[in-house]
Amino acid sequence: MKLEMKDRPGQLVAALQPISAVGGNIVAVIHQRETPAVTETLDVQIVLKLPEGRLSRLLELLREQGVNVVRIDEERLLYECTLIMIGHLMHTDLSDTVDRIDTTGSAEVTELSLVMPAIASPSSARITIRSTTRTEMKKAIRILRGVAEQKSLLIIEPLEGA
């Protein structure tokens, strides 16, 4: 959550109190003061966990404190699949492979672990994809299969139901 508030003593505490009041847990607070202050407002990013159904009450309490909520990001990538890719991953532009999945807007490569035994030898990578829905996960895996076919890569997929 990104918040904008007046740059005055006590404003940060005033913004954090409503989170506690609704049963939220603050994971991180990122506050960076610009020097010299160009505006009279301050941007603060807060990473937090909220119990189900408490967001609307939190937003109401923040507004009452004079805190403007600029952006709210929720965890949206709920489905995860880990696959293995084998082949000349670096020579066939690994970033392009990742970008083709990431540009869907509904699936992203969230983890990538690469092993390169030698320059001329095939490399292997463990790739984790997260998506918004099962359907979008299937779409992302189809994209990866297509890329693998174009680039002569081997994809090892998890067994269904295993």
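Between two forms, the rigid core is the largest collection of C-alphas that superpose within 1.5 Å. This structure is a prediction, so every number in the text was calculated from the model and none was measured. Numbering follows the first chain given and starts at 1. First, how it differs from the form predicted together with the partner chain.
In this overlay on the rigid core, V13 has a C-alpha that sits 2 Å or more away from its partner position between these two forms. After superposition on the rigid core, the Cα atom of S152 is displaced by less than 2 Å between these two forms. Positional change of T132 between these two forms stays under 2 Å at the C-alpha, relative to the superposed core.
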The other form holds:
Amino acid sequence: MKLEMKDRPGQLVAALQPISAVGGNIVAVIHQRETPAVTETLDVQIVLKLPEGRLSRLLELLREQGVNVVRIDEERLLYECTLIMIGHLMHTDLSDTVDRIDTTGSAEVTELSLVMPAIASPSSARITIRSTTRTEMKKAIRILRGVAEQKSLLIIEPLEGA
Amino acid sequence: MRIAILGFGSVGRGIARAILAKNLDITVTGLADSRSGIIDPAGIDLQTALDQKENGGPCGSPEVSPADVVAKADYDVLVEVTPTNVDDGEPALGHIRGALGRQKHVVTSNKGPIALAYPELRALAAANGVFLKYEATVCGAIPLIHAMQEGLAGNTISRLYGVFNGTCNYILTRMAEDSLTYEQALAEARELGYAEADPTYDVEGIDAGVKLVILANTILDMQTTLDDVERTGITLLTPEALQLAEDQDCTIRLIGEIVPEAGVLRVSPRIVAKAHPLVVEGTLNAVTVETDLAGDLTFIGKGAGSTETASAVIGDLLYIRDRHVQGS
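Shown: the form predicted alone; wanted: the form predicted together with the partner chain:
Zooming out: every chain and molecule, the one shown earlier first.
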């Protein structure tokens, strides 16, 4: 998130304090000194990890500290899992296979590498799924297993989970 | 200690050779293959039996059957090392029952009877005051069962997973190394004697599944059958799939997995990071056991082979000798 605060001693610490108060973790703080000092404010970018559902409380606390939140870029899909599929992937409607994951709303296919060695022989694909939570990932993999059974595809899951 | 050996194939001959080569204080008083048998209370000449067998002949006389050896020979331990039958465990199951009923210890490498009838056989052994040992049924030379029963006693095992089939591991290793197709790698495994003419039992994950059932039923207090194992083999794997895994510093291995609390028994090809200790080459086996007290342990070793499997059988024999043998 990008924050705007008064350029006074102690302000940055005041802005960071609420993050730990809501159980968040600061990944990086980028302090931009070269911004035009006409407004006597300071722009700071903070990269942080927050437990789910704590964002609104954090914004509230920041506002109380007189810190103006300029921008929030949320990375929602934290869990990643890569699987391999083998079978007649195109003839069994690959975009439908991907759609079944994407339409869950909480998991999506973010990467797909497909190798088709010869016409009529089975193709292989590596598919990366990202999801909001571990439970959603398990659900997505379950959906994929169901689709695989229906379309006679072989799914190779990782040894370790998401 | 006097033993009777049923089965004079790869494992039986490996045991005979080890007894001849080392001073193990073991006398073989009964011996049978599928066609013949010998009973000799003074001790069978193992070298002659080996020579006869290796020249294509029977090991003994056609008038003596395996059942005769079980019922009439004078031995402390029956060593049952005939080929596995996963459907009904016979004829090995009957022979094991016969020996236990005669108050004789039994050591076996045969997965069928242990996977199918362990609770009954254990009760029969206990009622007769004798041991039933089966280290050689799982992962050949790796003393996995001993480690779990003795060394890790007191631990709770939360998960156990690994490479339980050397044939599949060889095929997958070769597919990854040289971009062979499944068929090419299988043909090579056959040429080297790592795969049977009918490889179904290995490549469809049945062998690995039976080993999971044995571990689940005899060590993890589960009651399972082969039907409870969720099973996918390696026959549909493509060199492209292995390359896709390789692109991410991973590979594909046939992994058997037990999660006792969730009741999960599963054999399936899985993506594994190449740096993972379970990624072993060739026909090796490797098993990771996750425990509460000891942490994670990984065992790696030869899962098959004449001498290697004989090692597991002899380990069981000496365990019994050191604890409980009358009349020797």
